[in-house]
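Given as structure tokens, the chain that follows is alone and in the form predicted alone.
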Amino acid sequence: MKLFYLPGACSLAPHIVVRETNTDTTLVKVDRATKQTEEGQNYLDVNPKGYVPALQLDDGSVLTEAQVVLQYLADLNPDSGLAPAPGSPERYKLQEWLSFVSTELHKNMGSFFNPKQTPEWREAVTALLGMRLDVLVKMLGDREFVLNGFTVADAYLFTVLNWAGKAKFDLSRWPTLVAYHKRVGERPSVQQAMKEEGLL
């Protein structure tokens, strides 16, 4: 398999999962501006959407969208505990978390990197994101991870929270999230993935 990624982008989440499970995967870096891979391939031929992640399977087929790629990798390794069994009530809770991270956190935090974002737009997003993070703290409660143990949702949530520094979004209002980010960031799989992407 090949995992197409941009350093520090949402593709970091499946990269973490690949390292967590020791899944045999080739990493292929994509240039954001040119849409060329480090192998000289036009990335749009792999994923016409133009963004990462994309996971090219051994049969040549391609999966995109972080939520899907994460669940696919977890299901390749059912004994890893990274996702509850398909069809179980716990799996739907995982999907609820993945959806929340994707639609409410990823999209809002990611908007800070849009060069066309105006001060008014940033102010509105900051207020909305603040409300979502208030909810996130309540959802997490006193748990170490979003569910009962580290899952693909934690890899995704860590990745999005990791953007806060670069986006100049202050997380100190939410000490629970600061502690969560630090805790997840210390996992060997997270450290390895971040080193491989040049983030440490």
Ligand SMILES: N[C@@H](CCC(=O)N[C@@H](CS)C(=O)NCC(=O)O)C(=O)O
The other form holds:
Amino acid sequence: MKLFYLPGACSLAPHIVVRETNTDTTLVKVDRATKQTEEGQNYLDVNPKGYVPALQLDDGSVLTEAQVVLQYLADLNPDSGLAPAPGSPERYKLQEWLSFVSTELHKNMGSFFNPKQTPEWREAVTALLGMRLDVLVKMLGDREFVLNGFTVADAYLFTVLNWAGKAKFDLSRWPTLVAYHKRVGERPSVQQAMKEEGLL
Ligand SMILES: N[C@@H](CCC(=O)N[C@@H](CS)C(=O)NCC(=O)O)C(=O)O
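Would you mind giving the form predicted in complex with this ligand, to go alongside the form predicted alone above?
Full complex below, order starting with the chain above.
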């Protein structure tokens, strides 16, 4: 399999899962500007959507959308505990988390990197994201991870929180999240994936 990534982008989440599960996967870096892969391929031929992550399976088929790629990798390794069994009530809870991280956190935090963002837009997103993070802290409670034990949702949530520094979004208002980010960031799989992407 091949995992197409941009350093530090949301593709870091499946990269963490690959390292967490020791799944045999080749990491292929994509150039954001040119859409060329480091293997000299036009990335748009792999994923016409143009964004990462994309997971190319050994039969040549391609899976996109972070939530799907994460669940696919977890299901390849059912004993890993990275996703509850398909169809179980806990699996729907995981999907609820993945959707929240994707649509409420990823898209809002990611908008800070849009060079066209105006001060008014930034202010509005900052307020909205603040509301979402207030709720996130309540949802997390005093748990170490979003469910019982580390799952793919934690890999995704860590990845999005990891953008805060570069986005100049101050997380210190949420000490629970600062501690969560530090805790997850210390996992060997996270350290390895970040080193491999040149982030450490
Ligand atoms: N809906 C997609 C969105 C993925 C996405 O936003 N990818 C960003 C990086 S986090 C990207 O590749 N952007 C392309 C670019 O910046 O040119 C998903 O959930 O996987």
